[in-house]
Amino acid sequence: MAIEEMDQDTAYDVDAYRADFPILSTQVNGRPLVYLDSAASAQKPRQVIDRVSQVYQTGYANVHRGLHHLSERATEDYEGAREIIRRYINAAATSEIIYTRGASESINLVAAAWGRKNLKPGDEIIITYLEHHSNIVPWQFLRDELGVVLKAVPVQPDGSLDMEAFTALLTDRTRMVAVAHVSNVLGTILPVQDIIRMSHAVGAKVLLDGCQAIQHMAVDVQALDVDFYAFSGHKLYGPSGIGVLYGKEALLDAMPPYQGGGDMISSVSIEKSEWADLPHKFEAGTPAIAQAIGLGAAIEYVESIGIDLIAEHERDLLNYATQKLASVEGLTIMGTAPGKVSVVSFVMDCAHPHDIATIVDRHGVAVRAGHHCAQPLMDHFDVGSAARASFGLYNTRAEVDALTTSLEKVREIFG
């Protein structure tokens, strides 16, 4: 079936948006950069780069701890970014927005602070075979430490979650269901509303790893009724080293601190300490100030374009890429679940994924190759690794063509 161009009446000007990303004007191996690795880490628009630079040039000081002008200004901008994040995911209050170093720390925070307080031997945690290692290993820590039972939901051949298996695994001993909102390998969008509803019906809490969802679709944590939601700034066109944990206020209030240090206390004596109010109870030490402000700028940039328009553009790219890659002899796409986001993992019968990535890089095309921090999923599909092309708001059909041409070169060399 032919792929139709996006409606010409839409306001999506990809060339204008590409101009906002300085790195996209560079060359790799004498060819224009074709960056197809946004699922690993997205590039940064000038608006974010300039905002972070501005903080360090004219507005940097430690936050919450000074009465001088720079500290007050930095605190205002830092907390202002928290409000931008709250609005973006529709949290009820900024007290529900915890700054972390990334989604990995967000998930570890919940596992350590919520898990150690609420779990006992024999309690059950459900994950899936789609998970990133960051949403597997922290729960293994709890299994080994506390004696809880860790269960995993299998995946259908098309990459969708086996909901019949999930229903069978869900019991009155289930205490936590921790799943990806979107698979970082297959692009599958999990039926999270059903998962949350069913989990809550047996009294379980739900954590969603939103790293691969937050930049592709609107996320409303209140509408989802999710208990915890984690994501990283660097995949949302923001700086690295900054992430977010959303949690329902009542749950966060009842959890003990994850780390100790400055800013997470209200008072300290040698005998005891008392904790600061949310969200600061979970933010020990000097935070990533410029990075948090930069994440706020990244969200404002995405909002200026419109997440719905971005999603429409990416759907067009995904459809086009799926059609083009199907024409490459010996190439098999992993994951064809309907409604997936713009992530395409694939293998070729003539070349190892590492060789694929090396050859296409000679043509200026950047793709990922490896197990993508999802080894259980690779084992599930009986492959050791895969190549992955992932698309963002700045990618074009011409770049899909460049990828296809470079993959034909792979076949010429190895086929």
Second form
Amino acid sequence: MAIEEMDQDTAYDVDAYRADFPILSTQVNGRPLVYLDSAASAQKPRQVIDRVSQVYQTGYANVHRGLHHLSERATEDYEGAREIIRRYINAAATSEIIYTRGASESINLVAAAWGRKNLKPGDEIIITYLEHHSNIVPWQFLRDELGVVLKAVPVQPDGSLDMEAFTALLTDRTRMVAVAHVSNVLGTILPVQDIIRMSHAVGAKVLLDGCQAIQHMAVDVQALDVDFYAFSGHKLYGPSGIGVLYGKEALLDAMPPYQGGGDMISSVSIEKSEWADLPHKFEAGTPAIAQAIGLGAAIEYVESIGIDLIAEHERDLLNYATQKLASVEGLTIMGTAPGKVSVVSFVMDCAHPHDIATIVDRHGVAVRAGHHCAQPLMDHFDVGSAARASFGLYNTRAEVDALTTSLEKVREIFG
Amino acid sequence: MTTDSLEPATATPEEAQEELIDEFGFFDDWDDRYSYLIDLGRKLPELPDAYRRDEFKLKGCQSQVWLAGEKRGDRLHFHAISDAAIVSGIIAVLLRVYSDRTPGEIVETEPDFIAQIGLDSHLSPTRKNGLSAMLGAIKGRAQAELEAAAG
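Having seen the form predicted alone, please provide the structure of the form predicted in complex with the partner chain.
Complete assembly follows, chain above in first position.
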């Protein structure tokens, strides 16, 4: 089917959504910005920017502390955002929503607090070759500290997870399976339902790194029956510095605190301290108040458009980009798993990814180049680095065209 | 000993800088400057196998950069290359100024030409980091030679 004949979704008003993102109307190197790096960090709509600004202008104070008006107001908004997050991922209760600095901290929290309490030498943790470093290094800490065994599931040439290998790696010594919901390089959506079912069958817990899933698809932690789910706010059109750890209440309850400080205790004496109830037990110190409220606003913004419509729009962009990029001579796309999300990593035979990124940047096009914090995956595919274009709710087919044109320029210069 | 490798193409680092400023000043268009930079990179000699080892890889560069200094008479000769073409171009201009100079010249020479040929403002921040890592390594090696001679 020719690209022109493909159905364009009429209900999706991308121009109106673009107008919500002030940064998208800026120019780079004298050209209109074409932002294709949302998988690294998404831009923010005015609804989020205004909400954060409003907090500081009219509703800011420390939370859970004062009895004065502003503290109560800030606490209400901060806890209100927790309820928005709970609803978005369909957690059973807000006590299961822990605020963190980002997904990295969420995973470190589980590794440190759950891992130290529950793991013994010889216990096994399974990750995959497509993990972001954030879901590798915290488990290496545990391996080195506790003598647990860290195993990694290989990836097929098309970017799918090798489920046969996963089945073989899963044993009755497996205690934790920590995998990406979606690969940040390949865009592959992992068969998480199967992974969770099979892991639970051997008595293992499952942590999903949802950083690249949460902005692209509806996530229902209860339907998944996942034990822990981690994501960052900044990839979900929210502020940086705020992230989420979802955990099943029974698991979180049994875990010791991660960090000590204010807000995470119910009483402290020099001899002994008692921990606060969930979720505050894991939230030591003054939290990222405005950022949490901003994340709530970001989720409401996404919900106002509809995550399913966003997914449909991004699928159209992905299909279009895949066709257009395939027409660029000497370009190879990494990751072609069926049903993948709108992330397209690629290499070119004529140019290094850093050269590609530099030249397309001259044309106003922002792509990522490098190892994407996934060096084991790059080694697995035997490339040092790759360029990556990733699409969000505000990208357009015209921007895919701009990318393709700038890649033709790369060919002219290096070819 | 043959003398050709000891003779840089220009007599002093200052002359090399002026020459580069002239060469790059010839182009109005940035795409042309990039093309020229890339051409210079392509003309870099192959890195001797002895130096294509991890210990000669520079940290602080997003692409892979190998850089090794070699004493030749009273001067330092640098071998360097990158797997990225634009970075190799930057290496080529740096070596024009800094390679086959005495350690004293290397330490004293400020890289003013980088701003004047526009590499400073027109290359992305990560590349600038790579550039400062390369400069730091070159100057660090020269400084070590000076200290060894003094010590």
